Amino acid sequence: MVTAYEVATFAGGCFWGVEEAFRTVPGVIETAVGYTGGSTVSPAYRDVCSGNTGHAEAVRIRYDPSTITYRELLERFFAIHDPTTANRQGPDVGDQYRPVIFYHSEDQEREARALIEELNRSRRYPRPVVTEVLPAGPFFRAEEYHQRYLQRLRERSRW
């Protein structure tokens, strides 16, 4: 039997962080750095450090439903980000960083305003969670070198 795989779009950061986190999850088959949530077309990632496309640095991520849940990979995402602070994340300032769940489905939606809402409610954080939940849009693709690119700085200082 075929497994039908499903899409996830997070952003929380600096990219490169974020796919790193996601990579290697057990039922991740595969993940990719881009920009989405703006309105300009084909963005350079030096476009999208402007603070000028609306576009925030993503990572797109398919995954396999029967062995990772949406859940699951919300509750990842939501440990890797502060997501009480919009436009910025660590070092890395501006609204290209600012934290958003983009959802590909009425489900994912839901899941995703839920665990909001439970979070807030069990103030596990010290202020209201302010990760933004938006439709999923146009997905522009990073550039090559920034694929992986722990990934690959990782494997380049182990020579």
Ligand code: MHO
The other form holds:
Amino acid sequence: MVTAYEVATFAGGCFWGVEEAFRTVPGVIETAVGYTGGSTVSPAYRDVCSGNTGHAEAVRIRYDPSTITYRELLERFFAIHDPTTANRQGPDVGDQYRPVIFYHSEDQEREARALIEELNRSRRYPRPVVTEVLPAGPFFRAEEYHQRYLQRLRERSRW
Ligand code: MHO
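Okay, that is the form predicted alone; can I get the form predicted together with S-oxymethionine (MHO) now?
Time for the whole complex; same chain goes first.
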């Protein structure tokens, strides 16, 4: 059987941690960190850090929908970010750390909005969910140094 892989994009603060949280999930075929949602082309990390590009640090995920559903990816995303802070994640403050679900289809948009509504209704968080739901646009792959950063950090410290 041939299954077509699908793509999901999430911004949830520093992309090192978001990538690491998805990389080894069964059904996730490939991950890449990069910049998206802003106005400049091929930004460098230092540009994005300046907060002036409009880009968010994000992770693009290629996944096999016969193994993991988009809904399950969304649930994982909400388990690993704080959806109640618009301009920060943990210690990282700035526009580039804003949480966003960048959808690639109408189905993804609908599922994202439905989950957010459920979360708000259930009062799971003390404040309303501010994670944005936006159409996916150009995604600029980050410098190789940032790809699988935490995995490589761990490997380097092993001996
Ligand atoms: N707190 C981290 C964030 C890095 S992440 C790639 C740092 O300042 O290095 O934005």
